[in-house]
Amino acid sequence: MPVITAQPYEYSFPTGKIALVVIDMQRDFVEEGGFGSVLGNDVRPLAAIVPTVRRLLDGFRAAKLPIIHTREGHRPDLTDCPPSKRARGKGALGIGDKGPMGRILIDGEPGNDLVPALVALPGETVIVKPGKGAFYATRLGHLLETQGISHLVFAGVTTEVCVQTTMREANDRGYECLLAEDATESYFPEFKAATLAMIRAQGGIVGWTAPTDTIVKALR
């Protein structure tokens, strides 16, 4: 069984069995004159781990491995959004408004798209999530369990919110969860360390991390 050297112990996987779950890398997290920057965060160390993401994404499509890409996205009449999210963070814009990339966060406008450098291609799952959870309202659980994955690394933005919320849910379904430490992000640095600690914390009690490369020459 392949191992990555991994906190706070090595992660063992069963061949054929792993899959990739890239959580958000859309516009409206990433770019500037997205919902991020909109927010006024600064969305500079996002972009910037778009390369290392491209790294792990090339790993698991050398290794012919599945891979899952989430976008955090409504539908155009907000039916599937809880007026609690929207009226959240008292903003100049809100879900739904018009923003410089069109509607924030509504499936089909242009700022809900992946980033172009991390577009989905063919064969590889694209689950449009209305909660910070890809398994909330999503055929996620159905599709890891009709392909008998049990092992699952993740990557993405943000590593407080989106990825951490999608890693508690897998774990809670049995799933063995691995982050990739350089391939997730957070607008606040701090938010970001203190969730790599907290999910290795007590032996591992939600999952792994590691280096991006560690795990992709594992794959190998």
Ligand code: TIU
Given for the second form:
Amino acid sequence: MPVITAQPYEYSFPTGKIALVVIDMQRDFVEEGGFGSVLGNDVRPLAAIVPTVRRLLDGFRAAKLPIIHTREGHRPDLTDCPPSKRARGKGALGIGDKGPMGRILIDGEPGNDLVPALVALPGETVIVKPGKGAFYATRLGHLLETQGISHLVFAGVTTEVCVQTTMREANDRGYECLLAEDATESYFPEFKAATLAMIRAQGGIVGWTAPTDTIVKALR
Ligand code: TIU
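Could you please show the structure of the form predicted together with the ligand, as a counterpart to the form predicted alone just displayed?
Full assembly next; the chain just shown is listed first.
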């Protein structure tokens, strides 16, 4: 089995049972005028990881391994958006309101698209999810089961919200989870650092972390 030098210790994976999950690298979080900026965040640190996420994607593509992209997005009629989620934050604009990139956090609007450098290629899966975790109210669990996947590599945004929530959901479902440290980002550097630390603590209570280049090398 290939072995990746990771924290808190080596991560080994059976080739053919590992997949990449790229969380929410969509314009809503990475570009000005989307959900992230409407919540009051500076989106530039998130835009900075796009080339690194692309390297990770290209590594999985070269190795012909499964790739899943997620987007946080709601139906246009908002029937999948709890009123509590819509009301949260008391901002001038909220989920479903018209912003510069179309209706905020709505599936099918320009702001909900993956950023151009990270669009899904034919054969890759895109999961649109109404929650922070990618397993909640989606077909992700079924899809991984039918493909016989046991090991998941994670990237995307934001580290402590959708990435961590999904990683915890996956960990509880028995997946061996590895987070690409430099292919994830937060609007809050201290939250990213804390998330990496809490994932690796207690012998890898949620999983492992490793740099993108180390992961890509091990896939070859
Ligand atoms: N606000 C924030 O940090 N994140 C989200 O709302 N969604 C994701 O993390 N994708």
